[in-house]
Amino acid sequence: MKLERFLSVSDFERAAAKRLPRCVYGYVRGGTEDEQSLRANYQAFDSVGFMPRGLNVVDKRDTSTELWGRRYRMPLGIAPTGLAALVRHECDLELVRAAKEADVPFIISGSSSVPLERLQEESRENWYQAYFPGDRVRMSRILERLEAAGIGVLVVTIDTCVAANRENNARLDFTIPFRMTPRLLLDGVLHPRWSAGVFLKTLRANGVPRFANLYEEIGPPITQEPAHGFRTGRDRLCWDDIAWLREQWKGRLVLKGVMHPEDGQKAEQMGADGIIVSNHGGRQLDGTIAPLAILPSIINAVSTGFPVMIDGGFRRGTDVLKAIALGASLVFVGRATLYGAAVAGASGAGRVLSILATEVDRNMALLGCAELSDVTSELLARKTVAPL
């Protein structure tokens, strides 16, 4: 497969949407309910438009950016994504092999299917994403595997304090825990390429895909009920859990789901090491705005140098700048690089890493900008509709 071929991330999501299953692609695509957060997060890169600068020296340009005193080749990162071995056998280790070749960030979702451990030997910049339940024994049990695996920066989700209604997986016959229907066997038939490469190859070399890293140890596999249940506790965790978190971690600590400036401030005074605007791709509370919509006024609320990341709708270098000229610290893309992973593991989460941030280099120099610092909201206007 010539990849050099794929010029976008929207040419791998059609290549993906042919390959995978319905289901799966539902899934991975999908948003809650209406759908109405979904397009939000596209829409509001509408809203804001350039100003480029003219007759800028940019002939080298730096599109490198420092958190915490590490320094990355780009402001970009890979999110944490969710039963991505249904996409690609043992995706989350294509990912982090990805991630490592781009010098970015990954973070392993605690809703993942290769063992952190595993996944830690290959590399040891992983974040990690919590997905905790309100219940300190365990927590306490949570962290000490973490600690034990080498992981530095802890991130803990906050907006899944319940399901959320995913009506959208529901017509397709996709649940958690996952059970096959015939709508499901013949789906996997009209997808060979997918039944031979992931779902068969997977259960001769793993068997059922597991909760790998959701809990203190291996968790059960994805077509079981967790014995203390998938979400149990999490309508429990408060404010309280996390300043308990802040004493008990010595890493990094950053909540990612902030989606009110309040809670940007309190995230910083408990010892937040930083935070992600985040609504979860829209795939929890329907009806929410943008995070890039959000951005600014959570910004205003932190302290000048708090890092403020985010996610949800990226999928070009221009929405990427857009973000950081608003003050963004990193940017983080999930389905973007489940996509690639789809089409072709590692290497094709690798081509669109490297789309991005040819887009996003190019667009810099375009802006008038040789280095990230430049790019700020003084290149930026909100679009307005001309009367006809």
Ligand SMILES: Cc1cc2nc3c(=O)[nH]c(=O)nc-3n(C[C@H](O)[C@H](O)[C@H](O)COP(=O)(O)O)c2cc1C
Given for the second form:
Amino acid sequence: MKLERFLSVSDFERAAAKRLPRCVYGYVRGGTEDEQSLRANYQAFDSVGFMPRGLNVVDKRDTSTELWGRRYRMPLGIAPTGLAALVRHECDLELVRAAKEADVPFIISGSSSVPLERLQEESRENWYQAYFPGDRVRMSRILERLEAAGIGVLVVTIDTCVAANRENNARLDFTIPFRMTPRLLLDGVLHPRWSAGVFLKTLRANGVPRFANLYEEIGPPITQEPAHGFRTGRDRLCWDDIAWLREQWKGRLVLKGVMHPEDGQKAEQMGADGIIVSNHGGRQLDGTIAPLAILPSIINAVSTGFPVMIDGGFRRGTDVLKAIALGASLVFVGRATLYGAAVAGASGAGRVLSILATEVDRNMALLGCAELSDVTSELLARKTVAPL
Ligand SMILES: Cc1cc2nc3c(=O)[nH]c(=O)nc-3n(C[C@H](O)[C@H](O)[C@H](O)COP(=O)(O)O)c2cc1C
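Return the form predicted together with the named molecule of this protein as a structure block, the form predicted on its own having already been given.
Shown next: the complete complex, the earlier chain at its head.
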């Protein structure tokens, strides 16, 4: 496959939409209820525009960025995405490889299927995202597993206390745990490349993908409810648990799903090392403000230099530069790299990252900036409708 023919993230989405069964594509693309949050994420980039500077010398450019003393080649990372095994055979592994090659962080999802110990063999720099139950005995056991595997950054998702209302999944018969239905079988028959290359290949190689990284043990196949339940106890996780976690966990601690300035402040006060401003890609509460729109207020609420990362709807280098201009330390993408992986595994996800990196570099120059620290809010204006 000629990956150079794919010029943008949207090119990968179109190809992935053809390749994946409708229910799998729907699971990846979709939001919740009326998809207001999902639309808000994309629209937010349209509400601010650049005021580029001319005649700045930009012949030597540097898009690298530093986080906690580690320099990454670009201000991007791969967000945690659960059940990626449905998109590509051993997709978690393919994404780790793409992140390693591109020199960006990768966050292992708590709902992923390749055991995290195996992913750590591929790269020792993975972060791990937890869906913690509000039960400290069980949390301690998970922490032990993470420590033993050499995980350095723990990301706790805080926006998923209950299951969201994903009507589009229900309409397409897609459930978690995953259940085979006649409609899904037909969907598979109509997508033979996926059935042979993902479904049957995975069944033959490893059996049904598992909830491998949700709890302290390798969990059951994704067609079964884990012994403690998939979501049991998540609605009891609270700030006291975060304070407790901070005492127990010696590595970096990040809260993901922060959408309120006071929660950003609280996270910092409790000793978190950073936050990810996120509405879960529009997949949890519908009707939220876009992460990009709330980013400035959250950055205002925390101390200067406290790492505030972001995700939600990023598909272009210009989107990334808008978040950097507003003060984000790093931008994560979820769907973009999954579409890349659906098309061509690690090479496809890698091509997505390299398209975004090239766009960041080119557009940074067009803005009149030689490095990311030159990209500030002084180059941004809120778009207004011009009077007639
Ligand atoms: C298919 C899919 C699965 C996801 N699974 C998880 C998950 O297991 N844990 C989590 O914290 N976020 C999960 N997310 C949310 C992403 O981490 C991220 O917040 C979101 O995808 C960013 O938006 P974007 O897809 O528009 O880039 C998932 C998103 C998608 C699209």
